[in-house]
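Below, in structure tokens: the form predicted on its own, a single chain.
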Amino acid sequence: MASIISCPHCGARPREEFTIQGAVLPRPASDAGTKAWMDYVYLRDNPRGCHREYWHHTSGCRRWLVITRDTVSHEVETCHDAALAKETEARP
């Protein structure tokens, strides 16, 4: 697992200060049936690779980050704010 996370906020800081939660999913519709939702809350795939990921910086600015980390070498390729990501793919 890296040992250094660089968070857009704090810098550089270790990984024990940051909570891992999970995989970014896009989220169903309100009215998407039964079978999406199950999946989308409870199945997840494990993949080989680069992966995002919802972390949330608990020990320091507390802010949720995505992360892009390869699951086999566990190095960090980009860390960004979750909420400022959420814009930036909202726009056209």
Given for the second form:
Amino acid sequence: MASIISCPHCGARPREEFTIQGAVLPRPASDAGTKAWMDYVYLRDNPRGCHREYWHHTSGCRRWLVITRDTVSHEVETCHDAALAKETEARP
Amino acid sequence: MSEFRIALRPALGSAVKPAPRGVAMTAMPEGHVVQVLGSPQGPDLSKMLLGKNAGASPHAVRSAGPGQWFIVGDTPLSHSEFTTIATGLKPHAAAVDQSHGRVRIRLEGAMVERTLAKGTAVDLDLRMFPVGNSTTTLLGHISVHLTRVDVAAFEIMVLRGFAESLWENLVRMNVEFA
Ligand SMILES: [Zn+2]
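Can you now output the form predicted together with its partner chain? The one shown was the form predicted on its own.
Whole complex next, starting from this chain.
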């Protein structure tokens, strides 16, 4: 369940301790143009099933996490620290 | 760094209440709280901090997430003592004096885990959260830093402005054990 998220630093915590920041998407280059930036800022796919999201452990370790979550079952498959795992995607 | 010293008055001065039977609540002396901000990828500084700053008080150095620690104590730090700590941490980490910004409350008693469980989802079982363990979490809606300082004792560190509100919450959470 997404109501419990296992932070790699803090362990299992309730969803209330976190802030969700949406899907993990590659950030366009600063000069990518209006269309690319409109897509990045406003358009989301709303997938049914597994996808990757940024979550912030706001009331815990205050680290950004990348979570693989099933939007149907709310099951969290993986959860790791966004920066420590050297994610190539930039933060939203 | 400013030479100007802020005058302190106790945050919980008016809030101290007689302890209920199950859990005793104490407003800790407003000594010092030093936040240590290192790099999450950097070395584990806890041993170095312990050696330099813990002195006689156990659990004086507390983990606060990757690359971050708190050094706490019951006595105020002089300007030069703080500067010594800050200088000693270079280049691994920065020190921020939070003595004026955070207040500590001690909760002790047989029912302490039952009381805290009303406000936080942290697993406080002694095997999962042994003496000396620390974490940042929510207690109700208030962000706190929680440390188990003894088998049946916790210390809660909270931002000063929330201290009185948290104290009132804890009193209410304790009512059934009073
Ligand atoms: Zn965390």
